[in-house]
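Form predicted alone, single chain, as C-alpha cells, below.
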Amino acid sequence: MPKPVVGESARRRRRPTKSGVVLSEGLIVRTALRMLREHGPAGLTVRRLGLALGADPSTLYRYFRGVDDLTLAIGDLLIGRAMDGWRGGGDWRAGLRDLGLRIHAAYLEHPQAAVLTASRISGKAHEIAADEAILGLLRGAGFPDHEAVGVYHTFIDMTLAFAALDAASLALPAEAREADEEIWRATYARLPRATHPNIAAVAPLLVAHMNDSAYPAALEMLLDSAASRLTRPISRPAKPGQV
C-alpha cells in the first residue's frame, strides 16, 4: 500500500539531507528535470534520484506517490515556467499567440521531458492556472460557451502537440537527427521532375522550411480561424432531436 503525500507544513519541519539539503517538493521537480536532460527517461528513478539529492529514496515518497506522479509534477513546472511573465490582458489574439509560443519553448528547452508530459493531463496548479487564462481570454473577447471552449481544446491540443512532436526530434542523438534533417536535400531535392514533377518544383522550399517547426504557422491558422467564428452570426449545438 503507498505511503500517504505528506503535507507542505509538515516536510518543513524534516531534517536536512546528508548533503546539506532541505529538500522540497520543488528541489525534487527541478532535480528530476535536471536528469531526465542528461540522461533521458531511463536515467529518471526513485534510486538515482535519490543519490543526486543525498536522501534516502524513500523518502521521496513523503512528496510524491510514485515516478508517475513525479512526471506530471515536471510537466506543470514546464507550463508553469511557459506562464512566468505572459501578461493576457488586452488583445485575445495577441495574448494566446504569445502564451502558445511560451509553452512550445519551455518544452523544447527540454526535449526529454516534453516527450514524458505533454500528452498528460496533471490537474495541478500551473495547467489549471493557464486553463483558466486561456478560458478567460476567448470568453473575454466575445466567444460563446462552446465557441470558447472549442478553440481552447483546439489551440492546447495542437501547442502541447507540436511540443511533443518537435521535442521528439531534438530528443534523438545527434547524429540520427542529422541524418533525418539530411534527408530533405540528399533524396527529396534529387527526385526527377519526371517521376515526381510536384516535389520537383518546389525541392528547393522543402529544403529551406521543412526542418523548421511548423507551429508557429500553425497557430496563425487557427488564430485567423478562431477569429473569423467573432465576425459570423453565433450558432450553437442542436438540442437532442433537433434537426
Second form
There are 2 protein chains.
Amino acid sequence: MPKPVVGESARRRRRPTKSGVVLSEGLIVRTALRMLREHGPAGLTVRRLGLALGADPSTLYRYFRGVDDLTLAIGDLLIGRAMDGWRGGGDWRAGLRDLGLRIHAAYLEHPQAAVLTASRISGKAHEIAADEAILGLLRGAGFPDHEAVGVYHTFIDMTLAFAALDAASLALPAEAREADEEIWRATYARLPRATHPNIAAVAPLLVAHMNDSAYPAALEMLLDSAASRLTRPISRPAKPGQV
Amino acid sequence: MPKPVVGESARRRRRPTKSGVVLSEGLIVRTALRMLREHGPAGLTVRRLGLALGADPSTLYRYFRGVDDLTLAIGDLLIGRAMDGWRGGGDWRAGLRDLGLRIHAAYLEHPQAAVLTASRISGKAHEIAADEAILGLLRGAGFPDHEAVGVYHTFIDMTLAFAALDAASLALPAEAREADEEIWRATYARLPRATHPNIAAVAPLLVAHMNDSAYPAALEMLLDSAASRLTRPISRPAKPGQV
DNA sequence: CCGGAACGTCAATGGCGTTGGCATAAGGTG
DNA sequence: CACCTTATGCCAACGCCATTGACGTTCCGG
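Coords for the form predicted together with another copy of the chain, given the form predicted alone:
The next block holds the full complex; its first chain is the one shown before.
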C-alpha cells in the first residue's frame, strides 16, 4: 500500500481531534514553524508536533508522507516569505542587494528548515518568481544574456550557500553552537606567536568578527564585480569546475 | 561525572576488541568517513560504526564524547586532506586560489561528510594550519591586519559555504538529485515567454550551466576585489549583519 | 437513512544515542 | 615473576525517535 495522503483540496471531512482541534495542512506547517523557532532545532519531532497540535502523532501521516514531505512544505513557505511584499523596479544593484538580503534573512528566520531546503530546487511558484525577478534586473540593466546568466548563477548560489552555512550554525543545539564560538577565544586567541605568528597577530580581530556573517561583504563584492563587467566587459573567469 | 575521554596522546593500553581489532581515534574516524561514502549520510550511526569496527558501540564513547565530537574529528580529517602536500610560497593570489580549490575539492570528495562538517569549527590541528596559511598569505602580501581578517573571513566562509552547498547536491539520494537536475529541463525550459520572459529568453543557457559549481567564479571575484583593495585601499562594505 | 470512505487513535516495531556497572587485561612497580 | 591500579571493552538497559497497520468513529453523498 503506497501511502495515499489525500491532497489538501480533496480534503473534506474535518473531524476534530480528541482535544477539539480541527487539523489542516496549513495549521500543521505553521505550528511546525513556530515550534522550530521557539524550541530550537531539536524541538520539532513528530511526537512533539502531535502533542502541540493536540493530536496523536500518527495523525500527521494523514497529511504528509513523512517528515521529509513536511520539511519541503515548510521550505516552500520560506521562499514565499522571502519574496513577500517585494516590489521590482529601481536600480539593478539596489534590487539585487535587496533580494539577496531578503532571501538570506528569510532562511535565517528558520534555520532548521533552511538547512534542509537551501540546496534543493523545488521548481515551485515562489522559487520561479525569484529567479525571473533576478534575471529581469540583470537583463534590464543591459547585461548580455550569457553575462546575465553568469551573474545570476553566482548570485543565487552564493546567497543560498551562505544562507545554508549561516543557518547551520544557528540550527545547532545551543551547547554545540556555544562551543563553536568559544573556540575562537579558547583556542585561536591563545596560540603562541612562535608557532602561529599570523593567527596570534590578528587574534583579537578574529574573536571580534568571526561570529558575524560574511554574506553582506561577499554580496557587495559580487555587485562590484558585476558592475565592472557592465561598464567595461571582461571575459569570464577561467574554467568553472564541474559539480 | 563529566565524561573523561582520555586524549589520544595519553592513551596507552591498546586492548584488542573481541574481534581482534585494536582501536584508535584515527581508525575510528577513517572508518566513519568510509561508511559515509559507501552507505550515504544516513549510513553512519554509532551502532553501525561499532559493527563495522568489530567493537561494541559503547566503546566508541571511550574515544569521543559523542556523535558531535566524532563529527568534528571527521571534519578536521577532511581539511587535513585538503592541505595534504600543500606548499606555501609564491604569489598570494595563486596561493589563495589553490587553497580554495583544494578545500572545495576535498569536501566534494566526501559529500556526506562535508554536509555534516562544513559549518563547524573544530579548533583542531589541520583547521588551524589552514587558517594560519591563509592569514600568512594575506599579511605577507601587505594587507593591513583588519583587511587581512576581512578577506580571510569572506574567503573561508565562502569556500566552506559553496563546499557545503555543492556537496549537499552530491549527497542526495540518486533519484532526488536527478529529479532536481531534471527540473531545469522540465520546468524552467518550458516556461512561456508571456509570463516569464527573462527565464524563457535564457533557458538554454540555464540548462547548460546551472548544474556546474559557481564557486570558481565567485572565488575569482573575491580575489579581484581583494587585489583592488591592496593597490588602492577602500573602506570595508557597510555594516555586516549579525549572525 | 444508509453505506463507504475519510479520519483520529491505539499499540507495536525496530531503530537510535547514550549511560552505568562489570569483568579483565595491560602497564608500571617491586 | 607477582601484584595492584585502572584504562578499556562489553553488556544490558533507558528513553527517545519515525513509522505502520488495525480498529472504531464520524461524516458525506446518494
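Definition used throughout: the rigid core is the maximal C-alpha set that superposes within 1.5 Å between two forms. Numbering follows the first chain given and starts at 1. Because the structure is a prediction, the values reported are computed rather than measured.
**Q** Align on the rigid core first; then say whether the Cα of Gly40 has moved by at least 2 Å between the two forms.
**A** Where the cores coincide, Gly40 still shows a C-alpha shift between the two forms that is 2 Å or more.
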